[in-house]
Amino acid sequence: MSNVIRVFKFGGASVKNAEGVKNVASIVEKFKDSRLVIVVSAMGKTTDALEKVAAAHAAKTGEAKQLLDGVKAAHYQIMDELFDQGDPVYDAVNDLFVAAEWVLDEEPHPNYDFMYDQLIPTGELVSSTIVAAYFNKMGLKTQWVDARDVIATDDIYREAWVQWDETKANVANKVRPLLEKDSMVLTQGFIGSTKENYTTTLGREGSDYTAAILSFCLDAEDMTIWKDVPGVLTADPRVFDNVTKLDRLSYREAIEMTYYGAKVIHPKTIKPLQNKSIPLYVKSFINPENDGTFIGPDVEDHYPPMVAIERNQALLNISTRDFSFVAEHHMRYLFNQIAEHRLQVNLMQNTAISFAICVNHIDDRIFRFAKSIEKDFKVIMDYEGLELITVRHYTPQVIEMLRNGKIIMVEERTKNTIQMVAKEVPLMKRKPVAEMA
């Protein structure tokens, strides 16, 4: 077996059903001579389903256990297509769902984010258990590893920050020895744990980041993200026609694109790879033989217009209650509160007496933020139907196309990037003369 370490990440779409799990196994089979670390996400839309479970539990609607039973049934159906009855995987998966049921047996925790992190990772734990069991059934020697024993984090739930020294030590002590025994390692994306052994999550869609953390700690030869698209595209093909695949992309451009909302890669993924010049490939699990997109150093920065649209945005206009300037000490205080509430600021703009920020609208974070500063600041919020449109390497024609039918609330423009906070409005039509009489 080669000493080369490769890290693969398979998202939820790749393992959404039994056929998907079989396809992933067929891809991995072709790389079995490498030392592989495989990171998997929850199956299909499991995370969305579990978020409904968490919301029902928090609201005490009485539906939480019924919703969880639906999630459980979907996974048992997949297992029935992959395994014989009585296979040990059934007991392993059942134990994971029992742990989730224990969360629902308790009163909702007053910290919703804490409760979320104890419940939602059930999806990754179950998915990885099923996939690892199937790999071993097919003769692919695989060791299942609990990511919570490896990825050490702080205790900021739902947006935990990695504790790098502890994580590097865990990888050296718990992952590398398994690879040296000629076993593939399969683990979960998205999750970690605190020093008190409470489960945390790294942010929505954070499995890419997990793979990058492991790549960094293992000095991997490369990392591959397997997607349902042929590579990194100039825009979302579900929204735009005539999008094109980018064959090569620089680390810098990838960071810019993901920061501004391109969904193909999690925003935190690139930095650990860039720090050690680890190449990243984005490839299709549907057509795994195709080249995909290469992301790395020393790539020419000549690109066509690239569009990212981030929905579920909130625009917050903040002003002092005494009509004073928004000065440096105000900004320091506001940014401390923004960090405290884990708001992701996508755009900011200030005038003499106001400060506007566009942030991702997640749960009730903007309301808690507004409450925390209400003594000294007035906050006007707009969060109905807002989206953030970002264009890298824009042209006038592309900007005009994107503006059509929208009100532009805020706009920022630099040499290479334009950002617009936009709200769609119905096109105005003149009434027939008869109706005006």
The other form holds:
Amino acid sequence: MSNVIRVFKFGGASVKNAEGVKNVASIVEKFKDSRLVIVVSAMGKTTDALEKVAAAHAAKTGEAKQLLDGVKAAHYQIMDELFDQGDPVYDAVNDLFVAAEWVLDEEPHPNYDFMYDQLIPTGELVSSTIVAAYFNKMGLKTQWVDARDVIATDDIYREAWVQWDETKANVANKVRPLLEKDSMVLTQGFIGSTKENYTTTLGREGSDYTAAILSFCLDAEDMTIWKDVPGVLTADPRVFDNVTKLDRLSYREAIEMTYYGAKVIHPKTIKPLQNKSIPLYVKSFINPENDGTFIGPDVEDHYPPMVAIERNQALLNISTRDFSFVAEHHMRYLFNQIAEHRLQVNLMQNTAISFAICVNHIDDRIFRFAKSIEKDFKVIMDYEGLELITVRHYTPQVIEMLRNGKIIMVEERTKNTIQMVAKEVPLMKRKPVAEMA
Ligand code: ADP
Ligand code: ASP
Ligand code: MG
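Starting from the form predicted on its own above, please write out the structure of the form predicted in complex with ligand ADP.
First the chain shown before, then all remaining chains and molecules of the complex.
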């Protein structure tokens, strides 16, 4: 076995059913000469389903247990296709669901985000238990590691920040020694734990980030994310036709596109890899022998136009009540409040007496923010059907195509990037095609 450490991340789509788990094992088999660390997500749409369980529990609708039973049944069906009855994996998985039921047996915790983080990780824990058991059954020697013993975080539930020093020490003490043995390490993406041993999550789609954290701490040779697409494409194929695969992408391009909504990689993934020049490959689990996309240091390159769309946007127009300029002292105050309320700002624009920001519309934070500044500022909010369209390396034709049927509320251009906050034109207001000619 070589000393090369490689980190693989398999997302929900790759392990959505028994066929998927078998396919993942067949991919891993081809790389078994490397020291592999494998990060897996919850199976298929399990996280969405568990979010419904958490919401039902919090709202006391009485349906939480039944919804959890549905999640359980889906996993048992997958296990029935992979294992003989009586295999110890059934007990292990059952224990994980019992722990989830305990959360539901209690009164809903007043801190929703805390309760969420005690329940939702069940998806990753169960998935990794099934996949590790299947690998071992197929003769791929695998050690299951609880990511909560490795990824140390603060206690900002649902958006936890990694505590790097502790995490590095944990990787050195608990993961590296396992790799020295002749086996693979398999763990969960997306989850970590606080100093007090409470489970945390790193934000939706955070499994990519887990893989990058481990790659960084292990000085991995490379990291590969296995996807249901051939690699990073010029836009989301679910939204656009005529997309093409990018063979090579710089860390810079990747971070810009993913930050503004290219859902193919979690935006936090790039930094740890860039900091240690670890290459990232995005490859297809359907055609694993194909090249995919290589993401690495900057090179002189000519990029085609690349489009990212971020939905659920809110546009906040903030103006002073007394007609004074939005000057430095106002800015300092507003930025403090923005940070305080954890608004994620995607775009900003200011005039003499107003300041506009486009932010991700998450829970009720924009309302809390507006309330906090209402004494000095008037805030006009728009959050119905707004999306942020970002195009890198734009051309007039691409902009024209994207504007079609949309009202552009705010636009900002630099040499390489255009960003537009857009809203669908209500159907009745669109001009008939003949009139546009
Ligand atoms: P995972 O199984 O790892 O969770 P996701 O479903 O989260 O995978 O991400 C893969 C999906 O991302 C693809 O199926 C594709 O529809 C979408 N996607 C969005 N933007 C892009 C892009 N620029 N390139 C490739 N895929 C993209
Ligand atoms: N299962 C989690 C989610 O769906 C994390 C991940 O898949 O990356 O958000
Ligand atoms: Mg995903």
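Note that the rigid core is defined as the largest set of C-alphas that superpose within 1.5 Å between two forms. Residue numbers count along the first chain shown, from 1. The model shown is predicted, which means the values in this text are computed figures rather than measured ones.
Peer 1: By the 2 angstroms cut-off, has the C-alpha of residue 393 moved between these two forms once the rigid core is superposed?
Peer 2: Not so; residue 393 is displaced by less than 2 Å.
Peer 1: Quick check: residue 281 between these two forms - does its CA shift reach 2 Å or more after fitting the rigid core?
Peer 2: No; that C-alpha moves by less than 2 Å between these two forms.
Peer 1: Please determine whether the C-alpha atom of residue 244 is displaced by 2 Å or more between these two forms following superposition on the rigid core.
Peer 2: Where the cores coincide, residue 244 shows only a C-alpha shift between these two forms that is less than 2 Å.
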